[in-house]
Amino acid sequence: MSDYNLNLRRYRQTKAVRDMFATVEISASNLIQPYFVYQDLSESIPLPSIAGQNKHNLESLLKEVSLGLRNGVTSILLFFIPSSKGSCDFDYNFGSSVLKGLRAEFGDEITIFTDTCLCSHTESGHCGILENGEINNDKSVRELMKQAVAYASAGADCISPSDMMDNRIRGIRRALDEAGLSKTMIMSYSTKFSSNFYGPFRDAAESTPSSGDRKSYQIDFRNESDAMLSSLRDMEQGADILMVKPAGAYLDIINKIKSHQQMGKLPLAAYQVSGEYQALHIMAEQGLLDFDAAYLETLYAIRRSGAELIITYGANKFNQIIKR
């Protein structure tokens, strides 16, 4: 047994020994950053439940997607949020306006991703759609098929599922192949738990639930094959891109698939969600950290358990941060 002793601390010295041997690294181009559009706002207002966000229109959106364009954040993520809400008959045509007055602003400077699920069109809250108190998974999924072709029609470069219906993966990529929109790609929420983190952004999207819960689609915490599975399934069905949802309670997850002989060879995304944002919010509000140093701390963690994407709220803030 060797007696030699390894002093470790000789790399750690100062700030620029740090950085040259800093095995993770993370960029802008990393980083997806959300907004919430609403049908029929008059003006922009801020979001009470997550710090620094907004209630957006679409003068709005595009003033906001200007400002993370010049902080170096290329690719958004987008939830519509109508005004009129259904059991069963939707219109997607806000949402669809929306998306072709980015594209006629940005152009291919920005990537969309749109957030396909029901859960803010239904008067339920639910994210599919309910027959006598229970979700019709085949029923959901075809409209969500409707969903995903009309925002991609409209300019949208990534469909991103979040409703966790079975097999929605499977029948958006054939909607989308049939409707000559074979370029367009598919981000799953592949792996979404049922987490009690999602409080801020529901109340964003109005997306409570008014009755009942999502457990009997979202994933068991406490089900890691069943996580594994729905990752799976997702990447033989035809998505382009995986995703872990929430992303701080999950890093064993997101490890493990990035880690896996299959799965690991696609992109993989990790959505660092509301309630884990937040709680960093109200704890620098307390004095208890410093909301800067631990929001980078959890995003080198995330990007370090195996995440080549984040999404997250603070994107359009993270070269500022980092640089001071």
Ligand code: PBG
Second form
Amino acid sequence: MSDYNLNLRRYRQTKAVRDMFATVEISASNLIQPYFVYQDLSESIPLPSIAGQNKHNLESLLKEVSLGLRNGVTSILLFFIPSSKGSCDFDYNFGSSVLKGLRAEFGDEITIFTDTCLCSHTESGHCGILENGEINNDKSVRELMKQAVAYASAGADCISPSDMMDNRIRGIRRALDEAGLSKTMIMSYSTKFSSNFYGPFRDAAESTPSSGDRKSYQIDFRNESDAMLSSLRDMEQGADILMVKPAGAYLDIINKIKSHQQMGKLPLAAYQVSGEYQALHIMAEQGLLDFDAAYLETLYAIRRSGAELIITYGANKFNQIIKR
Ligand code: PBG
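Alternate state requested, the form predicted together with the ligand (shown: the form predicted alone):
Below is the whole assembly, all chains and molecules, this chain first.
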């Protein structure tokens, strides 16, 4: 480039010209809509902590998923919230019955991801099994293997472990294969940071730790090596899809994983978490920004950084927003 008087405004002059030069695209089929499903819930009620989201039972979930389908969203991520909490040996019948209900209604039209974790089951609210105040890593992994086989047998297409125990991907892959479920995919929450932005979710999923925090299993945001190793290890242990979570404050990490020689070849998801999403709503409520426009800006930034799949609470609205 020898002439630095380059007129870049030529690229920006009209909407048609700007559309022509766009270098990233997002389609509703690359978005994943999360849902919170509660046991023993007589009717669906709005969740106060995450705008536009509800506490669902099977009936209201079926309605919402078919509305999503009409808007082009075919992938859903389910969080099951059982009514009773315990300390080990949990029961997965509730989640399994929801999965069977969805399959019966939608067949292969939808791809079902199930969050696989212990935090909504444990009395302690921790993602692993506590013994004498410490997380027992391997016992937790064995429980997660049981949960994965239960959900995959009931119809989940993709098991999504969010617990952050060591070596759960190897354990889960082995358990699925041994149960004859070699078709079931694994989307690992492979680079999951210990983040302040999960606050609204913990409120919704009844998973706030009753004591302590998650820093002994989720990644410290100052440690980039751990962030890379964590996804690399999960790839080597059999993850089909990697994930960075949260998304917005970690676009550099998404980009580094996508640029990595081996990891870059795997599909990469990014989770725009509850706090990131709710922050936009609160600013919009205060008249500080236009929600739809700002929301699209965050999604394109995540896509541009290298993630092919985005888990976002606004997935079902995307096609309507983009048409405006
Ligand atoms: C834990 C889990 C969390 C989220 C998804 N799975 C919370 C946590 O680790 O405390 C957060 C999602 C969000 O904030 O939107 N099973």
